[in-house]
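Given as structure tokens, the chain that follows is alone and in the form predicted alone.
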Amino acid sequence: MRRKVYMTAGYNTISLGSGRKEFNPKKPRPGIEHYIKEAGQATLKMVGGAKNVDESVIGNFMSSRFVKQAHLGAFAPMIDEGLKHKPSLSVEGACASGGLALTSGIRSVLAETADVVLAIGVEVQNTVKAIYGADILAGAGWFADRKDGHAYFFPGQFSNRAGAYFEKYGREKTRQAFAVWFKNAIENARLCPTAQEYENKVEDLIGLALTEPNPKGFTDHLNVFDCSKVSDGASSIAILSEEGLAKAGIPKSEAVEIVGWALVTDDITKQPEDPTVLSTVGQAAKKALANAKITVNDLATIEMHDCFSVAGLLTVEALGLAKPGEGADYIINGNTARNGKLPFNTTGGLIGWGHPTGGTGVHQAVTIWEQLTGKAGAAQITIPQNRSYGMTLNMGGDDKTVVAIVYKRAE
């Protein structure tokens, strides 16, 4: 890249939904201008105050019909006033909103017209019931094709990916791996205060994973432990230059640098030519990782879109870590668990963290910060010095827009 860019100062707001203890679907919650204001401050203060900060922007995929509020961009002031009269946007591209507004932050600071960029995800979804939330959710595909979809569309795509996968190369060992993933998930979160799943005291999760799929309630193919959760939250991170870093008074090793990204898109009128296979995420990843210079085997973690479980398999196929119909011993081996060959998803990615579906890919970003500069706490792996990288992998819809970053610690 022609200019060095930097992420630093990165927050999580608690993910609040079902399983919290601060979650109670009959009381008031939290607003979206209340997760926007302490996602922000909590950046800003890290950063020396927003004098230093040059432009914000707000990833966010469906609050017009959530919350009924559109015009994000104008909550910059509100999270501090000395924001105004500042440059601030929105940018949607369904569950990759979060990392659409990583990529503007990106942009900006390549094109030299920013050295310090404030980007939040956010969302707020407990607004209304599951099933009508779905409809909303909807949105994220062509909604040409919502008349003939499932009453849960989304859980309903990805159980078809589900059934094609089934099919192509067995259902007991692939339902194992889902299974595995689902505990993997579990146990990350436990780590992590923020955390949905946080306080999760299931003692016996691939059980419950296995929980035989309903089609009468839900879908044909998963079952609700095999998706990722309904979930209110923001997440925040600076993006900077290496003036940026020196303006907000922070050193490089609290810091990392991005060394590679990319996105990439699919038509959104048409159907997966092949159920089985994530192209857009393998195309994505592909191209972040050239980018970079370096391959898949030199990251130490990955931040992954594990939206549902299939999810979760078909990008560690797509990643080529494991040849198509093998990516269920992959991961039954032991192979992404945080002890594993390669760790995803440190603290419970959308299945065990949660996803506030504008905020998922901030939240990735934050977390592969905390790992890759020591600051994960409980839920700190070690990082290899000689493969010091992490990647993140941003999905929205299903498999339509796609944002990878390649991140590896400053020095």
Contents of the next structure:
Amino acid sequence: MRRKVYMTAGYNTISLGSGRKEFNPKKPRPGIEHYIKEAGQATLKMVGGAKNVDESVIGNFMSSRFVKQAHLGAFAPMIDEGLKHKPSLSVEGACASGGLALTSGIRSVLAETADVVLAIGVEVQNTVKAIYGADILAGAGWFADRKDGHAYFFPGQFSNRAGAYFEKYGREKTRQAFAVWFKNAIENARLCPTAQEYENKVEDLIGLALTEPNPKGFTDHLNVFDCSKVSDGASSIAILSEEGLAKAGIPKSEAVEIVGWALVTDDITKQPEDPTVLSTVGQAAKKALANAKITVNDLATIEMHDCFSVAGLLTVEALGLAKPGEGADYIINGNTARNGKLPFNTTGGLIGWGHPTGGTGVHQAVTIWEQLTGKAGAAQITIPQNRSYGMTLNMGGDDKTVVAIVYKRAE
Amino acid sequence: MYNERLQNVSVLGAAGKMGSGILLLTAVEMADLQLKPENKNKSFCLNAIDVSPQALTGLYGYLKSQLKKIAEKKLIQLREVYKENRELIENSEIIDQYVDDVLKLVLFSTKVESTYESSIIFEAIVENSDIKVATFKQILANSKKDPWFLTNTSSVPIGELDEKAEMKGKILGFHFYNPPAVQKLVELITTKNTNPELIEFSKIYAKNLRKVLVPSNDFAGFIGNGHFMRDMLFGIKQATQLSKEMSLPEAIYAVNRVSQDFLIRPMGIFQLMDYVGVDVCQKILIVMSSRLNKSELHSDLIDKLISLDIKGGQNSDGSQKPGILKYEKGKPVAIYSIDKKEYVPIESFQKNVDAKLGQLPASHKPWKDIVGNKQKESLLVGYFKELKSMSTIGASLAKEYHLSSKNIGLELVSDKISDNADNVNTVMLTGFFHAYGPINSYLD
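Rather than the form predicted alone that you just supplied, could I have the structure of the form predicted together with the partner chain?
Below, the chain from earlier opens the complete complex, with every other chain and molecule after it.
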């Protein structure tokens, strides 16, 4: 890269939704402005205030429908008056909106138009029942496919992927792998106080996850435990140049360096060529790793987009960690667990931590920053000296927009 | 036969708490028929008839909100039903269309004349035999069809209505439980004269509504009220006896708590009376005592309460009106004192009375934790074993109450009101949402 780019000063609000004790669907909840403000102010405080920030970017998917609010860029000066009359914009790429906010900030630093960018990802989704939320989230797919799609459109899409995978490689072991995926997600979330499943007390997680899917009430091949939940939340992080770090007075030991990244898209009007493959995820990861001049074996941890358990499994294969059809074994054998070969989603991922859609990409970056700088608290894993990299994979739609970023602890 | 009969239906008393539920379920059943491709060109009509125009306005709101919930629940099927309509794309559009399609079937009316075109008539009017008979007679004299009647009476014998209104077997008892949209139970009461085709129709209808149909023999009160009324009179008797040692409101509180908490029921017996309506309980007792010739089916306390205009029952939004108990957010907070003619706050005596009753058994779990529990049976066996070993006032009252409830059930069988013990238990499980049937051996 033509210039060094760093991230630091990450912050997550709680992921609010069913499972959190604060959540009561019948009572009023904080609005989207609350989340933007809470996350933004926390990061500003860590970088020495708004005076040090040159630009803001807010990643969001569908606030225009969930809360009837568009034009989120103009919320930046609400976070702090010091951001008034400075550049701010919002970006959208479905559930990769947070990732796009990060790439927007990275580009600005690389283009030398900013030394410090405040990147926020946010979504508030509990304003409507899940059945109507499904309509809104379906906007991440091609609208012409909506009519013949499932009532729960995206769970339906990934259920089709799971069905195709079952047919090709067998059902029983694959469902077992989904159950292990769920168990890892919840156990990791229990270590992170902001996670939606932080207080999950279920003893038999595997048994719960093996509940038979019920096509009359939900999808053919996935049950609700295969899915991320409906979440409200925001995350924020600062993206900085070397000068930016100095201006903010933050030592490099408190930051991660961005050593490679990729933004990859595919045609939204087309169905996947092979439903058992996440090809765009694979491409994005490959490019980002190549840019960073490392391989997947150099990663200490990865935060990836498990909107559904099957997406977790297919990502394992897309990364080349297991051959096609062998991803289930890789998961069942404990390789993705927090004490495994390559810990995935150490604070629970989308299934465990939560999935405020437009916020997720930024949340992933915050988790990697925490892990690589030793700030992950109870969720902290050991980062081996010889493979000190982390990666985030943030996916929009059904493998259509993917942001992959490779990080290492700054030196 | 089934489809044709359902093309024109009337619900009498449609805005009442039972009628509105019957109307909702029937509207959904009729709409599901009409939305089948083969019925595309047939017309369906559901007359919602009630004496009160205001109540009919409320009924419209109730229907709309309930239909929306129903549509949300069965959306996966509805997307299939509306597959050919390419303009309906999002879930919200399909839900709105369905609500609209069902509401279009319903004609609101205050006139009994609206029934004259109907082939099926559901009756859910006031629990008064004479008024029911007069209504049936008027319809039969004027109807252009040959209608079948399904009465929701909870107490009047079907044979009596059939005979007095000269219905020639075209009536049967189809007794829903409150609220009809939720409770699974329907008691089916036929007589030896009942038209077999009508019986067949009612069985298909119940099956399509996914109701549990329990046959009851044609004795006033049938199985459900046969048990509930006697159980209620026992509770009143227990409270009256207890009131020798404490005030009556305190005794009512104690027995209400014993019948709810100690017996793991969804609500205490006095709360259940309010839920049903104290006035409705009085009417049912009058019918039962006169038809069964049992003068003991009577309560001075109820008569006294009615004379003081203490009636209970529900508001049109389903919230509980004050009755023997007064409620805040659905929870009892005070109890009516006949002497003082005012409500006495429960918190003013709760600690004392609870202390007198003594602790609940250590293995106690509230009803909501038991009713759907996979280990329900073993939990109940353990709980009642512990209760049996206890001699506190609360435990003693609970044991007496439990055994009385069991004996009432056994009498329903020996009096041939119920064909067997299973039917009694099913009625209490599915109509009253009890966690266990009254005929059990927990305390043997």
